[in-house]
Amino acid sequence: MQLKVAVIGAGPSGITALKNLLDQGISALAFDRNEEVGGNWIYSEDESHSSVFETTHIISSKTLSQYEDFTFDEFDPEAADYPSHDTLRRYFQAYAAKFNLYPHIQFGTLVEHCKRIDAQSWEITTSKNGLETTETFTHLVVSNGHHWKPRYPDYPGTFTGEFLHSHNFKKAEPFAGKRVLVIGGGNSACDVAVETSRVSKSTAISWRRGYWIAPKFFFGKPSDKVAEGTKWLPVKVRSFFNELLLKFFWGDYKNYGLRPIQEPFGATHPTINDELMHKIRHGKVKPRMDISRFEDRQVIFEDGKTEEYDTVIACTGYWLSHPFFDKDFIDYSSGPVPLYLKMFHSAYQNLYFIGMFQPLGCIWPGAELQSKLMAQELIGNWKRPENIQELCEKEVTHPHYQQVNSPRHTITVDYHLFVKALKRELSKASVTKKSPRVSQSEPVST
């Protein structure tokens, strides 16, 4: 059989499945909504698809957020231990242009409806320009990221000040001189709440747990190539000394008038973030507790404080959303995700998943692993296990961690140990000579 790909999304994820497909001489498609390669990570003062503003940067060091087919070494020895938004955009660009994955990308395209008809076939509809084209396909891979879709805290009341998500913040200076409430606790709201304190009138944080903060650097080396060095402990162990760790470093949180973390390290995502609690004993963030209620401009908190603000940004995070599905075929939003590996359906074999998953680290590096192990899987290099339903099962009942009942918590994977899987699958694939590559002159027709 002729195999015929579609990928959903040229952003990180996407751009190495069609890369890893192309490599085994496999016919592939991209299709993306925006005009270039990149997806949250091309910056736009409109809102848009991007989820990143201006100031962003990574949180987890280049070294541990790289392909392993062009590191950072070769696109820029130079580059930054947390690169900003424009060089890893930058970064993406150059790997779509190493690799001629160009002509094999649809741009300014939006993926409509996805109809899975057999083992063998899925009917996807897309647009571009107001019109709608239908074309046939062997295999679907989903890659349309989980930052896109926001999700808006539910309190009651209503505020009627200036009300956002953090999905829209893109610059700091529109908030020069405002009262400004950032909802949140993860590493969206501590940068919104860092970056608007330099310009706002007043900044409050609001929280409705404890978060774990970890610094970017421990020993004057990146805090996650420092936690690297004890990945051959068990997540438990490696738990609890993360948490002497950043116990020992911050102190008691008493001192910041932040409230107390209750579940242990790993039980929500930890936020990587230096500058908040140097600006929060600076005076320049107010730390308060967890919202009440609204009335008008006023936000009454649980702990029965009542303040004035202008602007209330929502950093909630997002939903997991897959919009060309109909709901009754696939929907994750709510939970669980029950995937082999995070990318494998128990019962539909001509459909994947790649970089949907949240590790305790970077996302494409582990994308990457999975692209390759679908393009085995793809030229028969590599067969999915028999009890593949039991293997799904067990994704959702024995997670890496023990996390909190959240929707925000449900795709959660460790690094170093989602990475290690994923290569003794790899290392099961029989060594064959790659295939030649489709013509890169001659892409998949649409």
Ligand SMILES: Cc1cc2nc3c(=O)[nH]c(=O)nc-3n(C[C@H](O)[C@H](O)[C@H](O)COP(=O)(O)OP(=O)(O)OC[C@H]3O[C@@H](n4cnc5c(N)ncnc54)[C@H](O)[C@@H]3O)c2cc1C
The other form holds:
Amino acid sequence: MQLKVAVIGAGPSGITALKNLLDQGISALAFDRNEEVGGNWIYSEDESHSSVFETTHIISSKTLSQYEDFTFDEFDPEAADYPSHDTLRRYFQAYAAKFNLYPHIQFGTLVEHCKRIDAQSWEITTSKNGLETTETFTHLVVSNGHHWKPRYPDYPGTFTGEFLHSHNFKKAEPFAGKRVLVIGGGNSACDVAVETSRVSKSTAISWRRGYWIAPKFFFGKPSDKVAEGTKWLPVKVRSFFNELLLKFFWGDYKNYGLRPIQEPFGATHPTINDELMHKIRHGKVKPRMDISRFEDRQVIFEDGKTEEYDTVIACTGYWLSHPFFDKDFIDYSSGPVPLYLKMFHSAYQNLYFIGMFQPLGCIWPGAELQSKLMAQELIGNWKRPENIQELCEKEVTHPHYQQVNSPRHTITVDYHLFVKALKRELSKASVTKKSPRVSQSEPVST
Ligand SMILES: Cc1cc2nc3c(=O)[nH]c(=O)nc-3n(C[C@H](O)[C@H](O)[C@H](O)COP(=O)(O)OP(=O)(O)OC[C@H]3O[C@@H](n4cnc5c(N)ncnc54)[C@H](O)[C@@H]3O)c2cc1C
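Show the other one: the form predicted in complex with this ligand, since we just had the form predicted on its own.
Full complex below, order starting with the chain above.
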């Protein structure tokens, strides 16, 4: 059978899916609503798919944030330990150029609807400049990202000041002179609080629980490189050491006015931030409890404190969303996500998810390995296990970390265990009979 694969998205996950399909001589076409490669990492001040800020730097260090087929040493040996969003955008675009992916990407094209006809065919409906097209593909790869559909908090009452989600936060200047309240304790929340505090009249941060905050450097090294040294230990033991190290590093959270941490390390997604604690101790960011309710411009916190704010910025995460599927076909928005290796569906063999996992680390090295495994399956070099149904269920019942029950925690993986599992499967693939790569002159036409 002649394979013809559709890939949704040309972000960091979609481009590695495309590259690895083409490498095995498989015809593939990626669709992206954007006009360039890079997904979330294309900074834009307009409302768009992108949600990085003007000042965003990656939270994992460069050697743990690179494709094995295109390292930072090859791209830019002088790249910083934690590159900026602009360096990353250029890195992804250089990857796409190096592997000649551009002729295989249709930009400015929104995938509207995907209908699975049978085990060999999909009907994919796209729109470009108002023109709808429906075409048949044999396989579908979903790499549409999971940081683009804002999830808003639901508190009683109404806040009548300015209210926005971190998705719409681009830079600090618009908040100059304002009284800002940031909701959340994740990476975006802590970054937004630090940034607004540079220009605001006042900035406060409201936490509904205590969060583990890890600095970007330990002992002069990127902290994920330090943690990598213990990757051979069981997750529970690693978590125990991480807790010890962080308690030793920061001391008691009471000294910062922050609510104490109740859950073990890994039970909620840890936050990587060097500056928040510094800003708190300098009085630039004020810690606050959870919100009980809004009354006009007033915010009433659970400890009874009442304060007036001009702006509330909800950094409360994103929904997992696949609007191109019928809801009764696939809907993972509130979990669970029963996919083997977060990519294989037990019933639909011609459907793959790439990059739909949340590591305590970087996404695209894992997405690259998933892509390689997908390509090996498609050329018949690797077979999915016969007990795939059971393995899919196990992903839900035996996660790497026992996490707090929330929509944010349905796709968490431990970076090292996840990479190891993918590499183990790849090592089972028989020696690759490499087909000639689909060349620039043979892009899939639509
Ligand atoms: C502020 C911020 C900081 C972050 N920092 C980190 C970090 O430090 N490390 C990390 O690993 N991750 C980080 N992330 C997460 C980020 O999403 C991933 O790094 C990465 O972008 C995931 O790549 P992706 O290709 O899976 O998804 P995306 O980057 O979201 O790319 C998906 C692509 O699919 C396209 N698309 C989606 N739907 C459709 C459709 N229906 N039709 C056509 N095209 C479509 C989009 O236009 C986009 O180009 C951060 C996210 C944010 C918001």
